[in-house]
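To begin, one chain is listed below as structure tokens, in the form predicted alone.
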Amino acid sequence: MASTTITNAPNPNRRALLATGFALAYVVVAVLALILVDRNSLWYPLYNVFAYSMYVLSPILIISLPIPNPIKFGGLAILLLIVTPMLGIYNNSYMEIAVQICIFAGLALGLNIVVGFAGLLDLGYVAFFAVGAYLWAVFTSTSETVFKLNGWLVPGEMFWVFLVIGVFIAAFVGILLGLPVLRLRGDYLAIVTLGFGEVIRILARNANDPINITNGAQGLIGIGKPPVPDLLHGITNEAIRIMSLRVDNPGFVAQQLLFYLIAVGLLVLIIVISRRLEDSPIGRAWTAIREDEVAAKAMGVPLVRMKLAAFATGASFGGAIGVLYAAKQAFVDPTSFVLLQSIIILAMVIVGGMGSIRGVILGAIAMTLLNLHVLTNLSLQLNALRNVNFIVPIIDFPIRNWPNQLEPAKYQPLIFGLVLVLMMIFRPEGLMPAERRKLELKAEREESAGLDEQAAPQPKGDA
């Protein structure tokens, strides 16, 4: 008599349908929460913290859910290329934060090549970001530099050419950094790369005498921007008309939309390159170096070439993002590239999960939101409550008496530090770690536990 087996395994099609429905409902709720809120409400800043954070995390949610790839990528395309630009036109601050998230996500992915894939601790990564930014800035700035005085400035149309040039120049600088540190590892490597980042910043600050190249500590102003295509102007004006918005400067909105599209395009390209490198022979060589450099060398991995390739690849990402950053900000100075920036980018990699592409993007989203959105809006909420002399119920505390020195926006480094401490204690592998990284940490914990058991004193037997 044939036996029948009854399984309770969930139907994959049903799971995919439920996941798709959940993702769609999540995005719709987040979008409605952003457009239906009263901006004149007393509690708008606090409400905005939750509503926009909920929306910004939607791409990570879509990627993580078991949705069929065609639907997943189609949904992401609609979200990033239609919904987000419309929200950005509706409220320009949303567009600004979205561009900054793309910029820092690209930088974090570049550092992830060096730190996460190859295991080389780099505390001077912001130097490559500075190289790309100053490359575009010196050739387009209206400051009285040697480039302007000699008529060497280039038009905004050259932005696309300099985007490519920035990749190669930054990669070359990355190789220059890699050559002296090939024999270093750990703390020594971190110290040397930290010094390299400071050298680039100091060069930018002092390269104004005897020949004014960077305009020194005053920085470069009036940096050129890429021209906005007529099609984008038309789309922006039509979107403003459909939403019945009153916009005083639609040209500025179109320019911001162009930067957003460039930033998304660069980020997608960086993700694709990182993903292909991760599964390539080069990526496996980087993993071998990260896990055990001596064993990798014994197995025939060319350490010199692989380390230089890691520095050059990570630097090239930073150079391209730097060109975009300079064009968007229209002003750069040495204070934009201090050590704290490198630490913030490294924190994004650690919080998200070293070696994990999705995790690093999540870390960049979380840290950028915390810095530019959450803390800023909490400070705005405090100021709004002060203006109406709000009294906290139960404890009868007037918000007006809250010290200005304790505004959340002023404590960004402290909060970043607390976040890192908590991550190291409760989730050292990161929010969304790579599978290989999880296995490595698990093996290290098991090995440490085994050593502790061996070191523990053994009970003496009966005489």
Contents of the next structure:
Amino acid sequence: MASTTITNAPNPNRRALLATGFALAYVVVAVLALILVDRNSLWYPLYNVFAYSMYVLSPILIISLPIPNPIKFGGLAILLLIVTPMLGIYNNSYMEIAVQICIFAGLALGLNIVVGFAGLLDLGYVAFFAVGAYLWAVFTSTSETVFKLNGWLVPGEMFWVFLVIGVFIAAFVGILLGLPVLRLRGDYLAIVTLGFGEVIRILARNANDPINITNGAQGLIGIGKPPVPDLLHGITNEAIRIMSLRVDNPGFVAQQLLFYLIAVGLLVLIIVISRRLEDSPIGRAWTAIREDEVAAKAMGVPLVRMKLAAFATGASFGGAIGVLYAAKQAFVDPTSFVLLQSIIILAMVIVGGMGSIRGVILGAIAMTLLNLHVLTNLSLQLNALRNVNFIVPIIDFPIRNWPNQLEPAKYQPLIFGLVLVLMMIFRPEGLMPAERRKLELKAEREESAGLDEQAAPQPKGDA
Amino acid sequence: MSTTATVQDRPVAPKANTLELVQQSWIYRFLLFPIGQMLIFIAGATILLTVIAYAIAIAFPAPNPNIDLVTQINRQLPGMIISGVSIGFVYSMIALGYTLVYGVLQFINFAHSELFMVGSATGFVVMKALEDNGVLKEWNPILMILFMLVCAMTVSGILAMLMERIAYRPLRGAPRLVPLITAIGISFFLIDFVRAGFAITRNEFNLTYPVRSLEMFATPVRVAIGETTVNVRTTSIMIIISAVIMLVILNYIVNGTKLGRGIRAVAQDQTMSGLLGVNVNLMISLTFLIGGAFGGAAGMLFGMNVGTITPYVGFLPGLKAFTAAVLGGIGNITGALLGGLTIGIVEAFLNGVLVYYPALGQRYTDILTFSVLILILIFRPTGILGKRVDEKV
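Now that you have shown the form predicted alone, what about the form predicted together with the partner chain?
Time for the whole complex; same chain goes first.
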């Protein structure tokens, strides 16, 4: 990027040094901001909103800055494998959010294959996630299902095997969905996939009678977890000792740490696969289908196979993440797989920029933070202020009079709906658009601007 | 509308026979024809489904040996038909909104189901206000229903216009996915906005229409058919009457007025009609207004029929109505009517018959609607009455 302006390009070494220094300073400030604060102070939740958000956005910052690759990836590895786990052990809610971000980033990248790469709007993506989650759940749950009664349960060690099985089952379901909808496009495809997502959820809710498979609306409890290796226990205890923390249940922390590591590993794998697919012949075929299906077909792109491949790949990511999610939550029920969940994942893809891997990760971070961190902490802050009977200065408004129903955490759908509408109107290419899409939109704008000049000066849109 | 005369025949005006005269008359075009069409659709769908229901009853005896399915169906048939027709009209009225907008903009307004929901919420607010002011029992019921209908239609219609103005018009000409995603966003926004509104003002969002407090709606009308007497709910009759009147009016607006001609012209060719002096933006706004008003009216009628609604009430009827619109042929107004009635009657029959098969049960009726939708889209994406439209490259 920098090489385009040759005359006043700064010395690349100096640039890299500056960028590295800036990134390092950013991370250090963020970490210090998280550690050096009194967690019992009145304004802690509000402070936390900014401090942790700042920290969580640091990987995206590191990726975006022009830092030499070895330092970049080394830094990322240190950040993800050492700093974040330490912070997570220090404050467990940070670990929780980090795991959720990895889970949702994985899902968003899966949906990105279908929506961003191949241009097939899938509103039932959560179905594949549900398939993966229920797959692991029915085989390990302690609920009184047919699996438990017949002794078909599997031990937690099988988690790794099921991660792989989840990939294949979800890919299979993806193809099952893909086959009937191959001929549909645009609006029809969206509504059929939406219906498919609902069908999977209704099946999960109703498959407790006559044979109890999913335990219906009550959900499955006591889902198995992968066993924690001794090494991880040792590391956790050591970390706790170094930071001289008092932890009641180090076993639980080690378990969380294991889930975090699995989630990061899966996410890295998904990113690598997405990246490799993007520039592969398959990825180019997807782009061709997205841009013009008829032209792609005329050029010999096998539409059927490529569309099925997109559905299967996207679904397989969802399946693997689903297995992890079920194990982590230890409880699944049909309400985790409602349409809103699909829409939230879609919002991540859209906010970040359809087709842009970096953007989608940014979108997943932003949306998950908003959903699980910002809104929750704002509600906590409200309650904290209510408990001390805080009175807003200047306007003399007692927080206690703030209606209970106006808690920020209750307004998820409203906010996500608004985000979708505003993004579409003002920045349809997303926060971090894919290079190709950026160029496309630029060309489109120039083209339409040229047309406007040629046309007679009429009020726009009013033919 | 079309005569058989060719160009050469023109000078000698063909003698109009009585039939043609009748067909050109106002009464036929705007009263007899649409009502007759509805009756034929209802009769056709009912007869077909009755045959199927009996066939199922004979082919698959109910698991419970004490129940004779055929006699059960004999007993329930009139009730099933009436509830099917009334819910069918509700679906038709929603489907009209999808179809009108699709006809003009070739775009599926995903947020249309929320116009239905807003309509039913408005109906609740109005009825509750009437009750709180103590005039609910004093007003003439017909006047009251009319008032509620007008309120629901106004609110939903204006909301639809605003939606188009704020969210869809700036995106005209954008890739197809863009307005679709906007519509989903609007849908979620509206649901939560209404939920929050009622949660703050009333502390709950289960809205129960005070229908029961009215004597007229509390007791069903008993109609004797042969040996059996059937309880017909007053609300079902109300839905059917209001829907028929409104559909006749819609038929008049679309086929008999200058405004309707404008809408049809824009639906055929936006640029050309613009060049010929039709105000395209106004026509699109009006299309949204009409579609929204019908959605709102359907919502209010539906609310009175089921009694209790929530902000989430729009999703399933909206989806079923969309299925209806696709079944009839999207973009086709008659198709929306046919599709809605068919889906409504199918649903009533399924609800009536599936009770006797506990293993399947009513829990899966919603899945069946989706399956119908998927099957239509795969095998006849243009619907029953739709014309084949080739993809523009």
